[in-house]
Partner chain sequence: MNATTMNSMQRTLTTLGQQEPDRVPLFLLTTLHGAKELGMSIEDYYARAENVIEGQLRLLKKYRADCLYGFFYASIEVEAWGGSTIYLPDGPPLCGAPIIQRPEDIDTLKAPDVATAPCLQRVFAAIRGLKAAVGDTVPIIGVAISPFSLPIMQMGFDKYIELLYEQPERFEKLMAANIAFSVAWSNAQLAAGATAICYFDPMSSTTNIPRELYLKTGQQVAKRAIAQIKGPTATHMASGRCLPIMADIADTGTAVVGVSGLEDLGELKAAANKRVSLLGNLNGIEMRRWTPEQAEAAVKCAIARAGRGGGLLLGDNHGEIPWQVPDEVLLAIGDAVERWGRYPLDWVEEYLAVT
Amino acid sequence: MNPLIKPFRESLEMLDRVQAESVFQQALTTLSPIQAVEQVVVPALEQIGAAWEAGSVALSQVYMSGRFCEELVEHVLPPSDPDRKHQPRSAIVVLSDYHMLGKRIVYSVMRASGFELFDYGRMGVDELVARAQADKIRVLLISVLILPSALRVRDVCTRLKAAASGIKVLVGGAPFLFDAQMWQEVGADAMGHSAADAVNIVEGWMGEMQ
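Structure block, one chain, which must be in the form predicted alone:
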């Protein structure tokens, strides 16, 4: 484990943007931008997310940490055209939910692993189904925190399959961790336990889509 994770996480928890950037720049002296994001930023955000779930940090700390890290990632890994020919057109979304940290972490890890994907932000079922089809998405990553949102994934999957869209749906979030069978019950194609899982699953699907 990278020794810079702890000071980086602590600077985020103290909402010290200057110190966080200083630690991140230190990481860049020995790591590539992708490695720095993968080995320092993502683990720190995951630890802060776990601390929030345990009740030891405030939601404001989680939110601001995510915002700080988004700025750092955007600076060293500027977004480019999502329409890359050697990748399936992909998108990530929070479905009918207000917890964005999980999506932020997965989005950062996906981009740090060389993927480009549309960030749909937060959407309801109708808007998501229409947008995914309009954008000709092949892989859709859906993040949720609460059970009602997880159950709405069924509506999304049912409508995408009825339209013969061919879109693969990857889900993640607390309800799917608590109930290991739920992802299958709502009709998703796979479930990721972590951001790293998402990368591995999509890479596996890429082989099938060649």
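Show the other one: the form predicted together with its partner chain, since we just had the form predicted alone.
Shown below: the chain alone.
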């Protein structure tokens, strides 16, 4: 494990951008940008995500650290960089819901982990099913906060499966955290407990899809 993970994580949790930047620059003295992202940024965000799940880190820290890492990685590894991961076409969306923070956090953490993905914003079921197929999406991340929206994921999954789209659906958000069975009930392929969890799951799917 890279020894810079701990000071990087701590500076993120303290919202100390100067220190986080300094640690990241230190990583870049011995690592390439993509190595620094994979060996320092991603593990630090994973640890922060796990700490949020355990209740020892707050959502505000997760959000601010994700946003900062996104900017940091954007700077050293722009979207056009060939070192960006070869990844399945992915998109993220808030389904029939007006609470955008969860999606914003996952989007930041995914991008800070070297992924590129479409940000669909907020969509209803019909629009999402049509758009995901038109864009030839392979991985669809759906974020919700309220229960009715979580239950509407079932319509999305049913229609994507009926169309034999092959799209894998990853869900996240409060209703899924409070009911551990719900992601299976609505027909999703997986559930992320945190943004970092989403990164791990999509990375796992990348292996399966190659």
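In this text, rigid core is short for the largest set of C-alphas that superpose within 1.5 Å between two forms. Keep in mind it's a predicted model, so treat the numbers as computed, not measured. Residue numbers count along the first chain shown, from 1.
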Rigid core superposition, Q19 Cα moves 2 angstroms or more between the two forms: yes
Q181: Cα shift of 2 Å or greater between the two forms (core-aligned): no
Did L170 shift 2 Å or more between the two forms, C-alpha, core superposed: no
Core-fitted comparison between the two forms - CA shift at E10, Å: 15.1
